[in-house]
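In structure tokens, the next block holds one chain alone, the form predicted alone.
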Amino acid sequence: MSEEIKVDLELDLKGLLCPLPMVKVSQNIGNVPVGGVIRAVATDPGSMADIPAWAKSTGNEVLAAEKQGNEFVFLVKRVK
């Protein structure tokens, strides 16, 4: 999926329920330049939504979403 991604922040979110994965990654976009990416793992399936609703309300991008196994990785670029 994001081989050739760099990711400039991993942030583990497993465990937390929603709306935490969300403002975890909200809370932590202002920690990568612009256009950097945070790579984010959550078990959460609510983040399936909640992160890509954050991104696109706050002009922030989203690389990739993907179930992976029982694990939802996440490829968020900050926009501006």
The other form holds:
Amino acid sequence: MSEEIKVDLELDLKGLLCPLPMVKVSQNIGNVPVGGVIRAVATDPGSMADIPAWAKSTGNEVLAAEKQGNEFVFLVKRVK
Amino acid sequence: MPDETEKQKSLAMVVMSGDMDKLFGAFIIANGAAAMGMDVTMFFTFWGLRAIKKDVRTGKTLFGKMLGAMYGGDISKANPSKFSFAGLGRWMFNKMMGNHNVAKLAELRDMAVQLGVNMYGCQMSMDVMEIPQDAFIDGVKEPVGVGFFLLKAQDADITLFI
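Show the other one: the form predicted together with the partner chain, since we just had the form predicted alone.
Next comes the full complex, and the chain you just saw is listed first.
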């Protein structure tokens, strides 16, 4: 996917279950500048629904949400 | 994308149950809502009070002390609503949740405090059950009554009773 996107922060969310993947993204979004991108890797299938819902509710943007093997990889952009 | 001036969404919930399974639901929803940027109010009443209690003895009168002894302790003593088997069910569910990496109840509750969830004890239940404010964990706000909760609930986008 989007190799050209610069990632500001890597988050390892592997092994975490609901609601932790979403909570961790939320706790870390402030650690990247506005316009910055978090790359998060989760193993909880529920995060495929939850992280986009979180982004919609908080006004941030999910640039990509992809299943890669047993992992779910997200690129989340801080919008404000 | 929500506009900057848009009113913050809010969630108001009553936590009446002291059951492990219901408390899991309450704190998972509260943490999720806080992470999603909502203003969250949890109003703990009756059996729900133990969820915000420290592991201390409570009670002033004979009955209050009996209650404190028989239903004392803290959130780690919560039993599942079904499959309780005098503590065996709690042990089994804790094992199963540990195996699946789910956070412990106390951890979820402490995370909610960290995320800025507003927790209140119900003054009337605290009086009846003889549980004083200083028996609660840090971060629990001063006790309130039903009027305060209803005002929060009236303005909330989501209300829940657990």
